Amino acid sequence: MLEALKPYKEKLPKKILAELDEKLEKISSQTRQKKIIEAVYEQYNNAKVEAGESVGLVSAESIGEPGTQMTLNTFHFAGVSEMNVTVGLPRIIEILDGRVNPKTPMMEIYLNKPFNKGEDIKKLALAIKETKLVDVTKEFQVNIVESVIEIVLDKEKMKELAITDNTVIKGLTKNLKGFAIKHKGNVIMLKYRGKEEAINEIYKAKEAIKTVFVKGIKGIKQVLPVKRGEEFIIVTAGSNFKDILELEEVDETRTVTNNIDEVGSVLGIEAARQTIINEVNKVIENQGLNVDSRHVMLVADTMCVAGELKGITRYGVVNEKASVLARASFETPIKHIINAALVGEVDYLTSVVENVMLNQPVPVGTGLPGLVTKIK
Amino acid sequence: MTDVYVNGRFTGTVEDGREFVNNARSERRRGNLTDNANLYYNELSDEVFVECGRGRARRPLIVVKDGQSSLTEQQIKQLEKNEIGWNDLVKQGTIEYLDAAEEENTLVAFFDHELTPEHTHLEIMPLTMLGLTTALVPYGNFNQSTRLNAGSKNQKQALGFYAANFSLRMDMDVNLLQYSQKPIVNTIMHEISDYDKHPAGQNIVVAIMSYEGYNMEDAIILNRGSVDRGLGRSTYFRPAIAEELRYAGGLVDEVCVPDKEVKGYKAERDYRFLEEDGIISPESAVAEGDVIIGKTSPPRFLSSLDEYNLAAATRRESSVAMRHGEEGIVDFVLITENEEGNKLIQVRIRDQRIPEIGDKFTSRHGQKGVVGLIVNEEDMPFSSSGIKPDIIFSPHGIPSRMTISHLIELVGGKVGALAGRYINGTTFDAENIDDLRKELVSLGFAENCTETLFNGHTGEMFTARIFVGNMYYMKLKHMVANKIHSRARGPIQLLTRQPTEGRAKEGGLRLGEMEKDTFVAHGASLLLKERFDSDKTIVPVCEECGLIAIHDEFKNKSYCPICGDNVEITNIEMSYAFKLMLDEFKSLGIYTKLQLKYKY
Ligand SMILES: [Zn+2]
């Protein structure tokens, strides 16, 4: 690092320091270097938020106002009709509410070196896709007299998906109790072991075995290999972050999901915070709107500051508010007042809403500084 | 077999649905079946629906047989001679009313010459697809449908000559346009609806140009000369009503000049217009607060305690006075009796309304706008022949709304005014625009209806030629005089001590949640506090128990109802709404303790 930059090591952010270090190398004069650094430092300080600025409210307005211009539709992923993505206002609401299960979970799976060239990508994609028994069968037949269910397998489909008869049988034995499994050609016969009259049981079982998991990764409903720049990636509908990251073909450093809760439990709260920022920015950009990223960062920080994901709802961050009156003024006032009364809560009137209610100066902006003096 | 549903209920089956419907229809035309019934055969589901219930919108069409209109030359001749009428045509099966369902089985031709053997019906006139007011829009077929809707909505709000016996009527809240005219560019509907007996607008000269920015965003410029000559003048009528009610115990209201002893007596000045009978005299100019009908009522409650109280026996003041912000001249006084035999007094107040900035005007094409400026006549642009426009309309209102009919009416109006005739502008059946433009040339004006105008201030010629024409303009009932409102101080609500709501109650203008946020975002904390000061109160608070204490004005001493008077009691400023909330918490059994500390 340059000698002139050393005193600013703690005062400026790393990114600015690195940029200065790189650009100032070309300037030989020490005094000129110093002058430039001083000017940058001044600019940096001027750009800081001043004490007493109501950043939360400004963020809320800055995200809320463009929200009124957003579309309400979901749009279909190019080419695949079953694959659609929630965008616009519904997606923003979904993210900020901190919902555990998003409406349209999606993943972008990046692959390691030999696999991202595009050869065998279809095979890999199909291997990831969750396959159920219905997907590889031609028909289900019930023989009531012998209380047997016959499953006619679709050999072509199985070949396509690289599934052997054994994997099917393995899946069946794992998930089905009370049936003897016999295998003959492309037909699997399930003989009911219980009492003969239990026709109902057989019919129930017939429906149940349709969803028996055969192959792939649970939760991945659709796969779509896409060329992104020089390499091929797999876009999926449905998400299973943990299992995907464990595959050796997958580049775990770049693979992402839009399920924030999943990111939080797999990679931790910092990653979840970044995902919130990325996902909100994606929607805003997609709608052709312009919101400063710092507003979104503040919201993400608020949601993640407790160490776990909390939505901007009355169960989430609003519930965490220190002031009884502020909580009561948001939703369900009587519930909050009574609960506060039961434990003898104290409201210290430290934020905006309470002070507006009491007609006191709100502690932001000009209302923030106080006069300290001795009273005799 | 085809299922038959009568008024939505399954009733039976027929062999062949189509044949059944056709037979029933011809029986209806012959008069053997009520003409209120409509039949609909659904080919896809092979079902017959017969509807004869109420609440169906139906419209008349001419029946077509084998590609020939069933309306004969002979019938037309008879119609012209007034030998037969509409009902005869319906009875003869020439005209029938169809509902929405039966229309599904028809093919309707617009004009006679378009008829083919497939057609089942013929429009009486294309105009019949429009409603009554929409048909009053001239050249409507040149417009977008939304503009036609807007045009017809605006016309419903226009001031006009609403009833010829207006001087005898006691209508609530009515307006009357002075000097109303019938339109130069009219439609057949004007004739049918006797529009010249109740016109609602004036023919004026309109120039389409900008004027110093005062007509941006749909505003219009008025010529003060035209206003002085009577453009858009109207009268506003509002009655004041009082009734001598009878109460239990033989007590009655009394219309009279109230005595000074009466409870709630206003200032003596307020009663100055009343005559001996307690009613105002006609033609007095009254303003806010002046009493129109003097009245006293018996005292409200007589409890046992009040019998010893002399003041309680006095009567109550219940006069009818002019409302806040209103003025006018007493027009008409009516003394009568109502159904119960009580004496009823109605006084009509009239107020002349001369157009002012903020009044709303419109053409018949959904081009409404408010007056942005009234310009002295000498400052208006003028043409070489000395014509000055009455209204200047902004050109920016045209492209986005695409109201071509607005422009055509200007041309038509100009031709009509110059040639001294009425122009037929009936939608789908109007006078040809090209012919109108040729006629305009023969009258000595430019074919495109533009004229060279000169700047009213400097006398310089405008570089651009200005589109000038005549058109029918209407004044709408939304006038600023009825809407203007402001308040610095005024009445408050009893419960919350916050300002009342609404213009009629002289209320405050609400600074809502989102408006509050803007103050917070600017950090204008103390300004925000001042804005919400309207219900602030000083409350004595006991520092010991944190409850609201009592201040005794006689002894000038505060004491706590719980801790007595040997405790520290401090006066605290807070909003009354919060004090009220503390009281409500107390009623819930919640002990809200105020912990006081010095802020500075
Ligand atoms: Zn006390």
Second form
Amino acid sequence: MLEALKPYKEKLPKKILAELDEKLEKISSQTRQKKIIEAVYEQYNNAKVEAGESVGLVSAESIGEPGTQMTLNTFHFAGVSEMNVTVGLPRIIEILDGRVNPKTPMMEIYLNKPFNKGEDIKKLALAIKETKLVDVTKEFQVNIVESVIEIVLDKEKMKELAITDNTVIKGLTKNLKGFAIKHKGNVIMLKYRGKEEAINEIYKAKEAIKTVFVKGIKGIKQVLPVKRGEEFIIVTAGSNFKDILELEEVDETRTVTNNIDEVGSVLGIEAARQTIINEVNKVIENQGLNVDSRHVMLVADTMCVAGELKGITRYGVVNEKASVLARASFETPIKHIINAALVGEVDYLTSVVENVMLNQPVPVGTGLPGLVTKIK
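Any chance you could show the form predicted alone after that form predicted together with its partner chain?
A lone chain is what you will see next.
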């Protein structure tokens, strides 16, 4: 550690000290080093919260007020019909509710060399995209007399996606039961083995085989190679974080998804917390609003403090509150009050909401210390 930093060892957090140590190494002048450290120390002290400050209320106010000015629209990628991205208020609600399936899941896939320079990027993008049988088929025909479904394959599409007849047959064998498969030229025939009169079964099977998975990564509905600065990345509609990270062409250190639940299950709760912060900040910035990141961090901490992702809903964070009245103030009050009465729960009135409900001083700010005097 630098000599100038030693007096601040107990005064500044380890993370800030480490960053300063790394950055100040490049500065040779000790006077400049000292000035920078003093400025950082002053900023750090100004950023500290006073004892008794109700940070929860301040955060709620700071996020809620700009939230009312947010738009309700969906952003659309030009030229690709399936590529929509939920932005604005609906996206904020989606994140803070901790929803497992976002309305428009998407990924930004960063690539290793040489793919990030644009080499074979279209080929790689098509290999990632989920291909179903309907995507490589010209038409489906049903011969009721012989109980046969005929699939006419589109050879050009198959060539473009590097799919062989065997790949299609493998997919059909895996997903279809009760059919004999024959292959001739660009036609695959499926003969029903059951009773002749089961016409509805054949028509049901015809609809089912359209969605048979043939190639690619499940869940990736659409792909779009995009130039970002000096390199190419692939933006996707749909998300499958776990399978994408396993590809050797993918730079797993930078690839991201907007599905927070997926991040939590693949990379853990700390990564999920960081994703909440990044996603909320992204929405706020896109709307041209300004909210201090610490308010967002507090919300993210609240959602992840239990070691699993919990939304700010009556089933998530609110359900965990120790105070009966605070739980009752959110939604379904009668249920909470009856359940608390049945087990004899006690509310110690330590927080804001319950004291407001009872018209008492709130234990924050000047209401924090209790005054005790001896009367003669």
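These figures come from a predicted structure and were not determined experimentally. In this text, the rigid core denotes the largest set of C-alpha atoms whose superposition between the two forms falls within 1.5 Å. Numbering follows the first chain given and starts at 1.
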{"query": "Motion between these two forms between rigid parts - which of Lys26, Val49, Gly344, Gly307 is the hinge", "finding": "Val49"}
{"query": "Smaller rigid segment rotation relative to the larger between these two forms [°]", "finding": "34"}
{"query": "Cα displacement of Arg32 between these two forms, core-superposed (Å)", "finding": "8.5"}
{"query": "Core superposition result - C-alpha of Lys15, shift between these two forms, Å", "finding": "5.3"}
